[in-house]
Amino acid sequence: MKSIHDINEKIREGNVSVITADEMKDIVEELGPEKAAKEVDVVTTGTFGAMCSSGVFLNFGHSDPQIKMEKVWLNDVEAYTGIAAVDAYIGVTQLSDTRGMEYGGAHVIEDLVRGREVTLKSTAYGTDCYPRTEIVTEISLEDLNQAVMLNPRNAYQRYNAATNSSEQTLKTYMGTLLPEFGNITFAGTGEISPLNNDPEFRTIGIGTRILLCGATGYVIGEGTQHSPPYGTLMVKGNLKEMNPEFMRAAVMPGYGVTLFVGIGIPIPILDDKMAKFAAVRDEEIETKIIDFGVPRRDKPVVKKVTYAELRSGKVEINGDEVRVSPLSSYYVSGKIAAELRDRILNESFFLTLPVERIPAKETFKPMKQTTIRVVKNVMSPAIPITPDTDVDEASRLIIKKGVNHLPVIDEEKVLIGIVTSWDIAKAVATGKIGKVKDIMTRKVITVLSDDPVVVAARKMEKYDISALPVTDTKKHLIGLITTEDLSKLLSGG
């Protein structure tokens, strides 16, 4: 057994045995669970990605005369100042007004740290203590009293890979998803990740001193949405100190603007237990490839990975090799533990033993809603047809039946097109009367019986069609929902 206590007085007198999380691995193997706990002190981990879920808290100091900050721009960035009279706090997902996705919170806080001035604009309604209605100014990070980060939700332990089943390129948080699991990502660095190394919390708690973004920062508690194996960190560090090489500031195509944010932690090896759980490999790590060409909150799992299959860069889907990408660098958080394990050495950086422990078991709630209206509460029933019905066949039945929309099935009962009386005139009007085949629309926009209502409507406004065929996951017709179907669940009839 050894404490923190007996690690630091090891690193003041510089005979401190630091090795990096990857190195760790064929120590334990080598030497065993027991040997090894004696043989290292201290693994350091590390972790680059994207990590939404980070910001900055700004004083900007008093200007002559003094404004009560309403509304604050940087770069034309708004941030939140309902804080005090000079304080904001700026979010990296926030964009710009003027640039939208191209610029946001994160490429203001990566300006800052790399030495650039920003435009910060200011409004206000004025007070008699705080006469000042306008400000526009250039600031740069030295001329701010306090900048900092402080990230409700890092160092994620994993994350679900995503593919993408439907018929549309998706484009989303987890990058640009291909069609028909065209591919994967994923992201977390798995085996080397801080939170994996100790998936217990023994050691990192409140108050762990951690690297991050190259500066000496803590955690200050279990960070939003913490779901042990899912865990999260809150963590906080001062952004004079920062280095650009451990942040970045990214956009997702689509989806909109994120900063990968650098943490590296030190793993103090107080037993056997510790470096067991230091020696866990890419092997060990399971988590799941959820499908988001399901547009609900509870997506289905394709199936359940490891990391280091993720890592080989292909996974088997239905007989298929898909092409497996990743979203967090392997090489940068080698970096920063390398880093880390270095600072250690130069006796630069102590370990700290944290004041409070963070939950090992949490259950993470999805958002409490009023009742949620499904298409298959609000759908009519479809009149199929078949690509070999006669187009006058087609025609006799938009009549007789009073629709405007005929969708169609092979033996299976799986949709393969749709027909709309528009086809039919069009048809008529140019002689083509043959089969449904013929004039039928084959790219069909769907929707799932289990979907939010509000999930078709946007479908219909986004493609400007009046009605989707309702299917199952495996394409199989359902139903039909129509703008008719909206119009009276909107008025209550």
The other form holds:
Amino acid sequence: MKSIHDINEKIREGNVSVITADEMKDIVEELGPEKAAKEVDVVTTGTFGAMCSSGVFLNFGHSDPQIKMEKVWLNDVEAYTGIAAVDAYIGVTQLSDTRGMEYGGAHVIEDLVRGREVTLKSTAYGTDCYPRTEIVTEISLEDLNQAVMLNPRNAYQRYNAATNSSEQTLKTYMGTLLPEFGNITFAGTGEISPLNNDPEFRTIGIGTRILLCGATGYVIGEGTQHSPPYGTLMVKGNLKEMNPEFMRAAVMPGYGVTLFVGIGIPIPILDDKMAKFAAVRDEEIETKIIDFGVPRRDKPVVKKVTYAELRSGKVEINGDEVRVSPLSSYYVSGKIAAELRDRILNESFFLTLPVERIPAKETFKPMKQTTIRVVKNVMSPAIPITPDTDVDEASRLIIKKGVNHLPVIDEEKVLIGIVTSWDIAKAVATGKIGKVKDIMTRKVITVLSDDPVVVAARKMEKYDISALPVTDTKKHLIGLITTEDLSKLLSGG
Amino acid sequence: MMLELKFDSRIVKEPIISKATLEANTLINIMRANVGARHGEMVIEVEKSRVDTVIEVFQSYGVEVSKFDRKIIKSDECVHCGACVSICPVEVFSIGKEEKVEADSIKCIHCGVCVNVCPVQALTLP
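To complete the pair, please output the form predicted in complex with its partner chain; the form predicted alone was given just before.
Every component of the complex follows; first up is the chain already shown.
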């Protein structure tokens, strides 16, 4: 049994034993936890991944005459300034007003850390004490009074892996997901990730000193959505001391901007229990692969897996070997753990005792919503036809029923195509007045009857179409939802 | 080894891949193809020992043939996250030594999918 004080004494005396998390696994296996706890004082952990819930508090100092910022932009990326006159918070996912998804808050933060100047633009309504109503200037990190990175949710202990059962490629915060279970992506660094090495939060708590993007930082509490074993941390650190090697602005294509955040946390091996925790292997760390093809909050679990299976590069789904991408960098995570080890050995990093524990149990509640409108309550009846219907018969139906879309079904009422008034006009214009099956679109974008209306709206917008056949999970036609149904919803009809 | 074929509207109508397969007596794997009304482009893979023969056959039909060596380039911007690993259709990328992302560019078929998924724009096609 050691104390944090004992370990810090050893750091000062230069005889502390520090190893990285990946090295600890074998040592405990070889020596057993009791002996390993005597041999090893500190295990350093690391993670480096996209962490959207991150940002920086900035204080710009006062202009002359003074301004109470009402709106503020850095390189055209808006920061939140609904606090004191020249304080602002820039979030990493905020997109540039002028450059959209290619540049955002994370890029501003990285530019500042790299010593580049950024353009500060602010507007205000003007008061007696802050008469100025606008300002434009160039600032760099050294011009700021404070630049404090404060991230509400970082260092996820583990994370749901992602795949996609749908027929479309999906661009998500979990990267690009290929159709029909084309790939799997996962985040987190498993056995070398900080929280997996202290799953009961015995040593990581409020006040724990950490390495945040290369700077000395602190854990300031549980992160938002903290829900062990999907635990998270809220952390802070001084942006002025950060190293661009351990952070990186990133763009998840089609999703938006985020920041790769690097975090290293020392695990003091106070007793054999901590040695046992720090011996955790990827084989013991479980997560779920969930299906992003279902655009709902509660996505179906495709499979339960361990981090070891994910890291093997291939996971079997429905008899096929599916390739796996990590999204967190094990390489940079390892460098962070090594950097932290070296700082402890160089007597430039001392351990702290948490001033308060973080709860090891907590639940993550869904949003309270008044109602979720689903497609089946909004859709219209569909007018189905068979593939052998004549095109001129279909054209008469369109006029008679006053519709633009005729879903095509087989004998089992399974949707196999769709014909629109445009298809028919085209068929007439080109003289192809045969059967419906010759002119129908076979790859139909559909929606499920239990899907929320917003899912239907998003699909219509994405594919630039004005109606979607509504089906059950077995592709049986149930109805049709059109842009008109959606506008009726908005007008309260 | 990979070859890049370019041909015009006259050849678009000809079954040149089948012809080359038969005449050069070798297997041809189509890696990428973009054939339209006016011209066509293909990237094919052939056994190294048969390359010269295959080139000769294609050229005899008026197909422009070049060795395909415009491969993906990974810059130092790479943070080794691995987003590209599961995306590449021909498995150019893998997690290798020291957990770094390695690119076996020789396999690249120039499809460009990886370029669009890299979160730090570390990949470019020449």
